[in-house]
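Encoded as structure tokens, the following chain is the form predicted on its own, with no partner shown.
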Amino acid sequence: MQQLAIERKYPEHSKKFRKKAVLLSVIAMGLGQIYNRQYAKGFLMLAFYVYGIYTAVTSLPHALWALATLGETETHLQKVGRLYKQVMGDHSIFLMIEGLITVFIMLVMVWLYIAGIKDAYRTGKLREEGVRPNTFKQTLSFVAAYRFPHIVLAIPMLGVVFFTVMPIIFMILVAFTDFTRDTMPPAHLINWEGLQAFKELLRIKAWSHTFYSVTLWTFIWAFFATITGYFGGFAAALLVQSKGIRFKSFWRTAFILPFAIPMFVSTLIMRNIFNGQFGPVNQYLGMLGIAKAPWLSDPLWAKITLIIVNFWLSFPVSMLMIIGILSTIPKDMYEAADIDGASGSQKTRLITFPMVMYSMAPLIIMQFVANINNFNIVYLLTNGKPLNGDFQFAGHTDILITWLFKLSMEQGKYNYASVIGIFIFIVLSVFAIWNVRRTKAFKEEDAS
């Protein structure tokens, strides 16, 4: 190991290849490769370099101007002869998107530029060692043989960048503007306002009260929605897999039916079932002499109804996964417990539950994260209602994602909605990254 750590010494005169290759690559991408006699690769990289220079000269200044100003000319009326003609001004949103794309392309070109310098250095170093540089055909063969997975992964990665990363960056930028319905382009220009939207949302009492209350309810909702779904599935799995239960396939099929029906259909049906005036649930309660419950009209009852409906829709998935885990638990553990005289509850508490939790914990965390962002059931079942007069455009059952939707689509408060979107993104990212880093597969990758 010590021998490998010693840096190999080269005569001073033999370092000319790598130095000249690096110097030429710094001057222009591809010249270093041409100097290293890799002509096809060099000219290809030189073409990219020319395109990069052309983009930097023709588009980058406009992109930077667009991102800095978001436009300077507002749509206005201009007198042409005896008539006034509407002259379109700058569209701030389009300018922001075009600027982002151009900056992203330039970042890719810079990355290629640095990679070209490193490649020229490595190839020059090989020449000093007496190794002949690969031809273009050999390079293609090497890439096809050893870099094919990287090329295939690069395609969806490009989609992730354009359709996931770019919208996130756009959302973050909007949070620092005054983009609302009143400043909608192209009639008006959007201006940078810095942290103004953050300050108003977090400091102005009317908005901060709504934000903190909705955030608290979002986490309470996510917790109970996750716990009830998991323990409901756990109980159903234990019952279905119990000894002496006949027609297990029938029970499994019957319990999975709620999941087989499209969720939005089930949710809309549940909305009618729990209707306080005409719903069959209250009708049956009335027949039994029990007072009708305000399922969707009272704030507390509406929240309980949400959790009940979510439980009914989510427990089949947990049940199926837990049934699969139960089949992997060694039976000799239960036999040893029987010999020790353990009761059924003790075997469940000391063997079954820990084994299931070991496998299900990452999924439970991700389910919790998904419930924080569970737009469909809240919007379709209650639409955030009942209304709350103390809240800004939010009801008692609104969670952050439904409030964000109302602020953006119904009220045109795009900058406030972006602030909430950033908050949701941070919360979900923290949970997701923490969960991924704790998975066994990730640890194995680190160990290798």
The other form holds:
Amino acid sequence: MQQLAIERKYPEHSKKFRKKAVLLSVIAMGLGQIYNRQYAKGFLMLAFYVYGIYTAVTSLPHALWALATLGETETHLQKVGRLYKQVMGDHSIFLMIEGLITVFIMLVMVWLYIAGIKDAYRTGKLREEGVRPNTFKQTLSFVAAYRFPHIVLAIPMLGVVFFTVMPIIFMILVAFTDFTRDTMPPAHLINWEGLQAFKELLRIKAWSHTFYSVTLWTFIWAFFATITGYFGGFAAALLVQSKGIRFKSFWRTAFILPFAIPMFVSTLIMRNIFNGQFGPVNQYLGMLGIAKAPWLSDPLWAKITLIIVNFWLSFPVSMLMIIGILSTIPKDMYEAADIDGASGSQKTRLITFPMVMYSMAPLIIMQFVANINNFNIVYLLTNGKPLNGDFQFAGHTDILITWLFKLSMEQGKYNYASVIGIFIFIVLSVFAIWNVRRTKAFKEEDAS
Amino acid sequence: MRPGNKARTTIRLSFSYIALILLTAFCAYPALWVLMSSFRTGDALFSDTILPTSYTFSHYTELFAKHPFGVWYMNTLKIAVSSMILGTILTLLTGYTFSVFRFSGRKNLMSILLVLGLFPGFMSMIAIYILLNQMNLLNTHTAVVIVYAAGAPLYFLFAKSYFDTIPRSLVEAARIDGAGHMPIFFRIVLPLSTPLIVYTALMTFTGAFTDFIFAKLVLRSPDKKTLAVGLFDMIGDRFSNEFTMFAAGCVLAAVPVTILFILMQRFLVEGLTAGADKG
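Alright, leaving the form predicted on its own aside, put up the form predicted in complex with its partner chain.
After this comes the whole thing, all chains and molecules, with the earlier chain placed first.
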């Protein structure tokens, strides 16, 4: 590619090639390429263009109508002959998704159209400079050599667009509608409501109270869950790797156990272990003559239990990572410290801790973000219980994400759930982008 | 050396060993408890003694007699293995491309993917449900596999960080020798990446093996259920009077994954640390 762009002298006589190529490409995608004598490519693009126009004419108006109105006819009874029959109306949700897909395809077409014009311009310019345009074969081999990343990424990205991006856009749209179980299509039509759901969630006292309380607890939870897991892992790593300890791999394997057991199994088991009436923990406490603790039935205790169980689940990963980092700390730092007469705790505090923190900081933030979103443990361990009478469909231990789940799957308040989803998403993206931009994997060492 | 030193080391070590033993007990207890419960006679959660007084295998056989446990197991394995193969290939390719190639829009694409990976999955579930409905894929394993595999590349960062550590000169040398992109990836880069492959495969496998929210939504009929869904429904319905059977189910579900993890421990540490080394 680079070799082709060599500066060369060419007669000033015209810019006709590129002008004409661009003009033709504006009229119809592919014409510019044909004009540039790239026939195979040009006709392919032209065929694509015809198909695109056909799609645009046949389905774009419908799609725009669908997105704008979300359907106009409600399911209703209609007199057919002498009997009333149920006539299906418009299905707002299907209309919305189909509309989205069509608009998305159209955007891709437009993008290709613009790319076609750019390509015609470039080739025209090369022709003015006296370079023969690539033949179809050359184009193909150029694509294989220089567009390799795009081709490889196309498949995973298609999956991501279809199963992640589209659904997210859909759910963001839902936040601006009145989509709830009561307006469930096809029986009813859904309407655009603008910021109504946002207003209701933040203005109506009962809802806003739940929203703020649950948000506060979500952050407290994420903070403690992250800190305990991290420092627990740190302590375990130091313990296992400290001088003179034998059977290191045995201890390590034992500590990995909580990480290795599938989470849905271990959390369900934990739910039974901490069962207030029959669970073994209270049973042992009873044997020791200590009063039973209301592990999962008292609001404060339930929160503490959640953090304990999360500690059990999460410290092994931190431990494994920190063990890895410990092995990369240069030995001579410790030797130098020994010569200076540093004690063991000084070495830990002044060498090990800063070195590990340096590598782990981005991961701790990611862990924090993941804990804000830690649906599984809350759902499986407490399911948000104990119930809170002051909250709207949330319990004391519900975090935002489980509340969202309950609102959508159990209460059918899809628009409220979407508003919460958008809120979570904004909070998380801020953390993630800020964090990720700082990590080495992003700051490209090599600019090649 | 001062004479006090040796005594001090001994004291330090004894404390360390006590801590290690306590921590081991803390880690292993739930697993042992559920194992014991699964062999205990009767079906209640409560037991008077720490160790069962009499042992029985009947809960395991009941599991297959009363519930379609064998079917669930095969379903889960089928889904997990297919998603593992597809998801691993997609993740490795994505990570490799981002690591080796420089192209326009690369950084933005990476940021977008990372943020998308944080999006709460079931926020979009209703939409996915409708999409699957449109494609006539509801209540099929194919749907679950497609969705799991399609989601896997969002977690490409570990793969990318790992590939970043492979010396670029190797790839350059191969390219000078005339090797194409694909041969370089398969013949040179992949053989050097065993820890990463094992780590990615293990993660996608367990992800698919243990997910239940999405599987619960899509898989409706009993003959399509996975282990997680089946076990969860079991505990949801009547866990208190079938507890020991549930425990047996847990043991059967957990054992293969646990063994896999312990066997793969070495790769796990290497994969994790290579991926984590990005301060």
